[in-house]
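Read the single chain below, which is given as structure tokens and is the form predicted on its own.
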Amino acid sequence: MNSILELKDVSYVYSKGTPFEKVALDKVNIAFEKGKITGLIGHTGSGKSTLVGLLNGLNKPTEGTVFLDGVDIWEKPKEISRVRYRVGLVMQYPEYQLFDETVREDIAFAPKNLGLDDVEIEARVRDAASFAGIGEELLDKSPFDLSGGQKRRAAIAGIIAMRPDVLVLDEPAAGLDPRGRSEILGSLRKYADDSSASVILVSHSMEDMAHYCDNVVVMADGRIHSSGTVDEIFSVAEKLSKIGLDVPSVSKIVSALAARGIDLKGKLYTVEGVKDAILEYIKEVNK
């Protein structure tokens, strides 16, 4: 596996040794990939959102090791930001990252910390710009008169413009219509390829797990329960039934079709699989 970023033994306790105690990850072990985007699914309370925050060094592993390209991220404490610009971290509320005067100085702002000069800048923030769908007459507006899908943008366009080696979002595209979604994750699915790039993508949407992404992790009570290809994951889609996670849409048709004596063949976690596998099916059927 050609990985980058990689967990090994992590434990996460909150408040250890009070009366409020919490195990909140559990000897993790992961390893993402690098030009693949890893999908992290779980409950509320599964650890999704600790785990997030290991990555690039907010929060430090109670036990256990963080490393990136093989370094422990921790091994100088002092140079922790620079990991923070390799691992950048779009927040489940991104917008509440705005702070800056335009929405140009705003995606300028790591660059400039990276110390580039102005041309490079300046390129990085108009790259950036348009790959979070931001449009040139929005660059000089202040990033508080923007609606609440522009803020959004403009906060994935900051990091964005790091150029990160490893990209972590938390439900990037919560809140926006389908086009937008679709804008923002197809846009993800090209950084990952042309960047080689690891992307990380927490998302409820089971559809759009099955859509962009190459890997799965499937957490639960601070551990990890699965993890594995698309395929692997949402071929056994009863499995995350049963530890109470929804599966896409397609599929509780697949099972409905099959309890007819209806056998699928294919990938049928996404309407495009499903639709081919119909197809195939009346094909084979009216031979």
Contents of the next structure:
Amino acid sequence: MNSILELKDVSYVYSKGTPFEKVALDKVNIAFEKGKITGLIGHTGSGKSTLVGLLNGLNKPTEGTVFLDGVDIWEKPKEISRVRYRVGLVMQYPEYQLFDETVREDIAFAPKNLGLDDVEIEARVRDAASFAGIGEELLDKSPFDLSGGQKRRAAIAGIIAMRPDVLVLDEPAAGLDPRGRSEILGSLRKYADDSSASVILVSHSMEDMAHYCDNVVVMADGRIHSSGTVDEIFSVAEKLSKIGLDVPSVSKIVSALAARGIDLKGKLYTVEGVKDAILEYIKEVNK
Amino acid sequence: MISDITLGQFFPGYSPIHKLDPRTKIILATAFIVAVFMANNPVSFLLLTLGALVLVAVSRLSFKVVFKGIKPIILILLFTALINVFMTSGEGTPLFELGIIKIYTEGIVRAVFMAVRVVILIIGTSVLLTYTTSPISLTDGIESLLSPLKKIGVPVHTFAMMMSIALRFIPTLVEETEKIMNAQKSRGADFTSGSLVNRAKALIPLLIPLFVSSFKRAEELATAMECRCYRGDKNRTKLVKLEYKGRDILWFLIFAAALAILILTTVLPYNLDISGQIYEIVFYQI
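Next block, the form predicted in complex with the partner chain, ref. the form predicted on its own:
Below is the whole assembly, all chains and molecules, this chain first.
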């Protein structure tokens, strides 16, 4: 397999040895592939955000190992910042990290920390900005004058400017309108393809998972509940509703039809897939 | 990291100390502080230490947690103790002499007493107050104890409200700081190495977002309070009324007795019949 980031028997315990001790992750094993978008889904408190913090070395696993290109990222703790440049992490509500005078300066923060020269920095800022949908005219504005969606995009551009091999996004579309949502999520496919990077998308939304991801990892109670391709996971959608996750809305239509004796075939978790399946079914019936 | 700071953190529980009225605990803590500063000889210090240990045991907090609270001040404590050892001059011949450095018995005794005093002070007050009293009931207690001042026009309620808001938002602010730190670390910011100037500069990406969100939060809170018609303490009733119970009186009595014994020990020991040099060193008054 073409995996770039791999977790082996990773556990994480909060406040170990105090009355507040809490096991957030329990012996987790996953591998993330190059050029693929992996969705990470699970209930609040299932350990998603904890896992995300382990991927780029913000937290050190209590037990187990995180491998980047086959190398333990904690082998040399002093060089952990190198890992952070290669595994770009967009945290939840990333607009809170904006601080500089202009959007341009803010996006340039990470490349500057990388120690790049001015020409390269300028090129990366332009690239990242256009990638995240930030127009030229916004670059010289203060980040605090932008709208909510623009701030979010500027913050994402700030991470993309590092050109990470693994891009991790924790709920990048939370609180955005549908259009901003599809713009941000849609650009992820382009990033995965263009730089053959591995993209990891954390989300609550099954629709987004079904629509934008290749693989899905389902988490529950700090463990991997199930993982596989989108087809595999959503073909057993009932299992997901058992652990309290919402299945895509179209799946509800499909099961309602099935209850009336209409069995559809095909990709039954996206709107397009169900549309095709229904048209197909009508054709069959009319024959 | 930041979240490791336990000094001033509340640990929920159901021990006899947790159940006490906050006013009782504030008064007892004040009495404890007085006792700590009255103690002046080994017997009284022994009693105090014993008292502090009993408090920890009764509070059912783990000793580990309590001692973790002292960790941050150990360095300062050592430093002050050393200064005491070197700077105190006494009568008689010094125990140790090297050039201008002279160490007297009195210096050592004073340093040890000082260190023990500070440690016991912190353990006693944190077990009685911060570790076992939620910030909300603590401010309730302070407000109630200070309420006589209202008669001379001191805005006690406003102060109490400000204090409880400040306390309430400390954990939020810590959490927020960690979040923003993580976000900037993800962009390659380095908060822990480099020269002092560079480290100060590295704080800008942390402080600016923190200020921005704090101001925003303060404004939102003010709006939310106004929406619920908050207008200070006029005609305001309390959900939980503070009331002294039997156990509060019991604790007052126990503390009064302990304090009385302690005061006795500070006066009496000179009549005890202990001979030899040990007597001189041990019962030396500071």
